[in-house]
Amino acid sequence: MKEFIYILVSAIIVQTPLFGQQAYPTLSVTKGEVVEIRAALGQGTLFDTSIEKVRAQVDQFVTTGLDVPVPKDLAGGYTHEQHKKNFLILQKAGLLFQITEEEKYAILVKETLFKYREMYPKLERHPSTKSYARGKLFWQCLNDANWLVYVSQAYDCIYDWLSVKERKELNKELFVPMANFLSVETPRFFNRLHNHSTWANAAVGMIGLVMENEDLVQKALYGLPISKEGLKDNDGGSITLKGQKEAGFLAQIDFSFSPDGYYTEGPYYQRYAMYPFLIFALALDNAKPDVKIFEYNNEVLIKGVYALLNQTNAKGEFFPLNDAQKGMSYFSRELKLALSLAFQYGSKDSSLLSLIELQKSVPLIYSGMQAALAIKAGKTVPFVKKSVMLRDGAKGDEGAIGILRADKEGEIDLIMKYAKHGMGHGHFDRLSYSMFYGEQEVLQDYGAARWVNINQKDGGGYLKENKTWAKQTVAHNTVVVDEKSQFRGKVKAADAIAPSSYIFDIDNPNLQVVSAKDTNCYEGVELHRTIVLLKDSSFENPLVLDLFAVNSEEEHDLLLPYYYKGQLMQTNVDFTQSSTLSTMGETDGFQHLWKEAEGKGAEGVTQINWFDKATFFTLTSTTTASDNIITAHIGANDPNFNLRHDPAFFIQKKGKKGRTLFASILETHGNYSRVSEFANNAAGSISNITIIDNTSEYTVVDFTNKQDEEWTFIISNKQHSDDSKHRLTIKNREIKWGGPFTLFKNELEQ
């Protein structure tokens, strides 16, 4: 229940001190912590080197000051980037003032804030009309909230250094109006359950804590009265969710995270949202320790940090699920805060220190100092990422992300997505999978069609191709039915229901299985995908066995894409290359694919071998002569060259009715040196895959290698309990096993 009743009136609420006198600072550091930080300086820790880096960044503006231009530009433009620079510099300057006691930093903060105080009352909403919630300093309220989250920390650091008159003037003319603008004047922005509103809630709450304005803090924690449903944002997501009765910061925590710490919008936006989640949590822990915010909802904020770390490849880059710019990693400023706070408020996990060392800096707060001292004391141990299922949904019952990992001559990360849609930032990609080998993508998820903060690309925002290409089903490694995207591309329908987790079994590191079903994304069609990561001494690296079953009573055309990285080396398909390029279709993303060549599938298995970086890959798939194999690349109908021209191949099965199975094995093998010009093990070792059975009860496949070793994999399609018992006759042999799947090598006898 809300702890206050808010009645909207025409009068703008001004500062109402309810806390009494408090010690400053109180947000990102406390007075007592500053004393400890000062005492620990000069020991040659990572904190010391971090201070010097920040000094170098801030000192250049101490004499010149910071420009405060009248806002007019989109992301990437001068005014946008300048105001962004300002909030980052001010936050650092405030902390430097507290730690060093050098007034030049407080003066920089004060002078800049009074420039904003002079300008802000004159501002209307931003001239750009691109956003559903236009800001004042920036083109969208989201960035205004970014500004206030950071600048409130700077203000907190100089609050009791300022005169009473100066504080009153800044509160009345700048900070209270800004807090009201982000909340009561823009309620559909403030009340969402979304990363945008997390920033807004944190911004209003943090400035409320600084000004001892309990009314603002309560708004931040519990939101405003819920408005009507049906409004949409720029990405097609709902402003207010169906049946939503709660809003505010605590509701963000309750509904955005699963019990495993997975964030429904995906890791890219979880990384972005973790900063306001954690910095406001830190402020609340300092100012209102009775809330016990880091213990709230079973410590889900700390779990969220681990969930993020587990969604990274060997380079520390986040898996590009949903709307995501590739290359974003745990080296971001958000994760620098997250790791130090997870270390302090979690279980003092020494493995986090190894990642903090890689970041080569710590935030200039108490947790940063604690981490730096622990590293100096030699407490670091390696952080090991393991196979994990991260459930989605507030109760953990709305699908998941399944991540299978294996280490052998390089890290393998295999990601299968069967989570919720992800609201406006979601993609229509149920049961898709992607894979990394070490630091390189093998089968890719495209991510977002966006060049963040690059002004030449439509102001750095999302490009129209994000909707027409990147979100579409055909842009992902999952089955497309009748050349249409899942849910016909309707976000509301996709958000309403999630896929079902069927199996996630990692008990045997040599035989890991993830399996999921969906019966909603295509009407009258059941999809069931099972992916197996198999380690065996007969193979150089772990194999990926992919079984994608499609069941329907009506005829459908089925297409399974594979977006690979590298150069196609060899195939047993007799391709016919077109003399002129044509698109693969007209809608649902197909209009962005240039068809390069087409051929009939080989009778038995089709094999495609390609090379990337220094490694070879071979996909062996069951096909018939009636199947089509298509090669293509992205980039058609892209007049502004917004899309990457990445290659792909497609397995097409037309007019399929009843049960259809795509069965394939992906091998990672060999190497090539451009210096010695020697290729080693350039060809795959799998010679055949055979579908033995594919019924509603069981799917059975055999596969053999060139040494005539044979394996048989069986999965029950109805009973997935570990306690289930099975009996099946295959090739005149009766097979018995327990559990939902089994694998036999060489002989079928047990």
The other form holds:
There are 2 protein chains.
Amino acid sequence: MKEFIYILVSAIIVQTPLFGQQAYPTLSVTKGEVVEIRAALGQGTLFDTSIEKVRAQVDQFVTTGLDVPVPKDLAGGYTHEQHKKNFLILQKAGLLFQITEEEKYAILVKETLFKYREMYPKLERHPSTKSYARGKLFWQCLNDANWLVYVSQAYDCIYDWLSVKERKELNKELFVPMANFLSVETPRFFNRLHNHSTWANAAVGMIGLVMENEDLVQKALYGLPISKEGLKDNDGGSITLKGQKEAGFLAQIDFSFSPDGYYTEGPYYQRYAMYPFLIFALALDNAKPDVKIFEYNNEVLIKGVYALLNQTNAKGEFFPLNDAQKGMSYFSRELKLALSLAFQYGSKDSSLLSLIELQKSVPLIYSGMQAALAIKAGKTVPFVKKSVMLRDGAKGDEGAIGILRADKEGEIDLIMKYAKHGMGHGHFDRLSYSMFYGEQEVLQDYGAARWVNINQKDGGGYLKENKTWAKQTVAHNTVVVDEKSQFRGKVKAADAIAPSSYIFDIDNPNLQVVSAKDTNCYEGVELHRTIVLLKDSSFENPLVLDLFAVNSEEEHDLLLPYYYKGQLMQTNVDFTQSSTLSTMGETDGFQHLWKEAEGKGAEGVTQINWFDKATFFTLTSTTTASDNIITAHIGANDPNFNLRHDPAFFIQKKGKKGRTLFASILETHGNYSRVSEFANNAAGSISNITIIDNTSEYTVVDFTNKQDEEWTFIISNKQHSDDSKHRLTIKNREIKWGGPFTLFKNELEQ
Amino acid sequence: MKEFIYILVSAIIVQTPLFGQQAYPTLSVTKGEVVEIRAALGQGTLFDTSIEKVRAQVDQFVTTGLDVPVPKDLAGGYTHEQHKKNFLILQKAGLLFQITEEEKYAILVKETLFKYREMYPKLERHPSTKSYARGKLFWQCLNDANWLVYVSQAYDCIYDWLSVKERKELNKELFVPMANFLSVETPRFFNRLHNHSTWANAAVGMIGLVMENEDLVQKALYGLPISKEGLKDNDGGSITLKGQKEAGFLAQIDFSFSPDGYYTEGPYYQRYAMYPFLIFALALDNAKPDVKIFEYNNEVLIKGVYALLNQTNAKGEFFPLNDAQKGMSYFSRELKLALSLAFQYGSKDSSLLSLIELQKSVPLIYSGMQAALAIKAGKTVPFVKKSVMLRDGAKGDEGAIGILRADKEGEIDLIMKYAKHGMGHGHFDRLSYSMFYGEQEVLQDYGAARWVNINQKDGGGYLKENKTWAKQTVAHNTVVVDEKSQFRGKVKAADAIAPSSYIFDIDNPNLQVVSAKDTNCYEGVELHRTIVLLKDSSFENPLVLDLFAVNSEEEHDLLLPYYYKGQLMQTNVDFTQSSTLSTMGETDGFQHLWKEAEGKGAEGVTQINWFDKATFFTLTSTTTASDNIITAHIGANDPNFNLRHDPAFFIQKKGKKGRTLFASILETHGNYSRVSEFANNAAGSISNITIIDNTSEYTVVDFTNKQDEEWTFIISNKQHSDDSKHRLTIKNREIKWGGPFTLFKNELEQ
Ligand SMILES: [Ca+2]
Ligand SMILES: [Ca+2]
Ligand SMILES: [Ca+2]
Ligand SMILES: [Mg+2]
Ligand SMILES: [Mg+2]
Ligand SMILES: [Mg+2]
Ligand SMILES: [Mg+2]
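If the one shown is the form predicted on its own, what is the structure of the form predicted in complex with a further copy of the same chain?
Every chain and every other molecule in the complex is listed next, the one we just looked at coming first.
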């Protein structure tokens, strides 16, 4: 043991650089931190097991080396995947060299870098012309920036192990050209306010820090001079934003995050963007601590990590808002970095340790070791997700995501979206809601029409159906007016103005309310949706009371979709099944829906009961016989089998003007085992819902269960202050209350 | 501790019966066994934790008692579910009384029995007229028999604790009338050879053993005199079988099980039937050991348990052959009894212990304690499922189920069905195959159209679509001739003759072959299917080579369905999607399929690549441009939403006469993570399949992968003996081999 320590110490001495003003490494881990990490090894922490996992990944390339092919393919193709593999392996090899001091890792990095150094000067832009900003190693600059963010860390780890000549050659022939390529040579890419540019800024800044090139660091932090062009990228979003005055990393932080840490493109892209935000922040904190980057904007980067964690279901999967591939979760590599950093640079919140334990590995950096030691010391406490509103907009005044949760952890997650559109990756989904029960989707948001990195699906990129289906309003659980998408499907108009938060009240865990309005997405139409998560001992699980009010002077056709999962079991609607299936329409996503059956709404309430996995669900909704109930499934006009054939039902109210209310209750109930074959509580409890009043002043609904218990919910449609006082006479009884809503139980016999 | 033992002993003494020739209990546990069980308590075995679980279930009724409502409802309704709950709880209460000696359990049994004693004499047959044999407590006698099988155990456990007067009253007013009702008063129910009657026989025999009523025991073992009627039940099966000469429990065993322990109705019903078979066998072994019931017919009851275990996937779920609800598994209560008994009365096979550990509880009987003690003693070894053929028919000469498995446990389960029809619960599915990869279905058998015990689905019974869809040939992965089901959908004709086993060869784990023929299900058509599970280092996972040969003198239209799961990714077929969807036909199940897209087969091979969960699959099949490829999904003509809307594709060869071969390879390959977003090996390896020859003598196919490696597979279509010798000239090369098939790799460049 003593001998081992001696060797360690002498190794450190030997490697101390003889010149250079900066001590290396300096980006993701510092020289001093490495000493501490080495000293803490071998205690059987999560850090130790993480090293072994990373070794297993990297060791397979130590002898063979890494192939550096001439770029040719799109995502999913060989050259793309190989260059991606290279940057991930190099970054790990660099850290392994620092921690283990085994030169084989440094050699792997060096040899691979010299392969790139050979090839890079000869490369033109990538042959594919799909991107507005074609890269050199990859089809888009974005992936080149990914490469540099990771590889700059590897380079940093071997920088003072290389000879001066080697460094100079790599700097001059590979890294400076690459940094210039990604910045001054591609300004439309570098200077946007967008996740692509965040990667670019981080890449250029990090390699600048390694090379001690202050010019690159300045460009990274503050951007290039702003051009006047109003260009569009190929996602439909603007290249520069209206009135954009600043660019660069700090402007990205200002612009991208709301004060609550919400990222306007939604959690799937926030997850992706958090890596460059946090790794460059870490590098800045190490190399330029005076920037105080983790304290910047009231610690918004750390808040961003919590915002992400709060946008996950019981499996840790991000809510699939906007363009998002379902299944991405806090088990991603980006979130592994994020959790360790949030632990170390936040408030040493030991509830984060429980999620790090679930992740089963830590990044091989100082904060990873600190988290691992804290876990070893038994400091872990559970991470409890709560109901939360995440405001959108740089000032927090442009709508929000409202998340209501039942008090049992993860039992029900209800997500209402009334945030900003989300730029090029946004969906026309205002006032939609989706819901999880435990680990299962109850009402789904479709997510994106894309198979990321699966080559046979159009190179892994966005599919045509992402625009024609996934983004459209009818693909979401929100009212569609006149079979058109919100804002007629125009991103620019949607980006210009957000819905308004009306109520978000979680003071009473048994009566949580989210309510929002939009008057912009359909001309001349006011939408006002209120969702109540109600716990009451009369019901097995919390109820979802949904009041979707539509108000317009002109007549409109209204359609409210429900993208349920599982098998429809029973309904009181007398459906007629179509003998041949036609699409529900020609445009705005309706062309992708096969209409299966239709029936008149029941007089009073329509009830639909379905089953999924082991649980029953019942929707009860006020209807009349002039309403139509439609069942359908996705998959029409899908020549390349790009869409999932998921089911839906719709409540349609045609030719409505004035005030119309969709009043519904969604019950989660019962269970069924395919092994015991016992079914419990398979039918819902709600027997009726009655709209008592729905004026510009108040909306009042009664609902009743099969035991003849009756409740009344009232919401003020004009005053949403907690301090407002209300008085209303209902059925000859005078009701007084404070605050914008109230719920009470009626004794039917008095 | 001494005091405790003293009390125990004195309790035993007090409870020793003062009269009666038989020592109680005597059915599921004997007096002597109870003493041993009590002595082994408290060692922290699985038996101890099982008692605590059962206590928790029963204790909630000790104070309240059990409701005994007047029968009224169908399955899923209150009275049905309550009587079912009652028999399950009473059986447990009886055993708890014996083991714990706490009188509260005996009191619960007694009080509930007297409630039944009050009600039963007043009952007419159940008001529902759905069953051919209406019960009194339930809508069908079957459930009444279930009740008596369980309750006779409870009664046995308290028999000598009751006063003579109480016993006499219960015997006379409840149990003798019930036994008579289920036998002499309902002979069509009692005397069938069918799982229903197995329950009846066991019920009458078990209550006969408790009451020492030898007349009932004789009826149970040997049946009532056979009547001449040729009646049908409401499943479509015959009430008595052609030439049926015997009835009763022993005849059930003779008739129901093949020498391999396969049960002709399939594993779902076998699981159900195993409970009365085994519990009555246990009772007979205890009360009439001279019958040597567990040795009867070469220990066929124990073989039946192994047959069941071998018909499960990696999750322990039974293959959904015939009428079967998916998800039923070896975690069912029937299999808990079965595994302990197979351990105790079989060969003390310690691999069964590993499954008992998974079940997490043992039955509260002697064999449950023996298994628990063996587990505690560390005797558990893994249960390894192997490839196996389970022959059907009382003599084992009426077809079989052929199960091929890859050598990694559970990696691939391939099930080919060439067994008997399976009576009223059979499907017209000859020569179909289904496949699992790990825990996922790759090619599915639909199972039954039924939601067992879910009231809103037609009282939990079989749905109309079970007959119009689930049983039909087109619902299975087998060739459909002229869009008609096998045997024109007639059960009687199908029951009369089984397919023929041709080859089942698993000598070489890298080249496993199952092959069977049928010349009866379509007039004038010979079907011969050969499935090869091939492991070769050139392929990531075992390949499935499928040669489906059809031979007929007349022209026929042939259609081969593939009920895949997941998302179609890519194909070389130029599909045209229908702009309105129509059904694929009018009858034989085709009326339930929506046709989505159609294209001409590719010249050479058609390839279809799909993705499910985390794995890719590719089917490569020989086609010409005169073939049609069709995609479809289930759900047409389904007014009550009874069907799952699962996808399928079809290979159609129209107007074929002479010898036609469907030659296909199914590859399982690659993986994709939605968290890392890495896709590996997403495209298949097979590039071509060529039919070299397909005569009455030999079928010869070549197949090639993308590395230009080539293999040839040859099967003799006439000689299936291992001793046969063959010589064939292919491409000017003479090939000689022994046995009915051979596979070799060609060097393309020689
Ligand atoms: Ca619950
Ligand atoms: Ca053999
Ligand atoms: Ca494998
Ligand atoms: Mg969406
Ligand atoms: Mg409040
Ligand atoms: Mg079937
Ligand atoms: Mg052989």
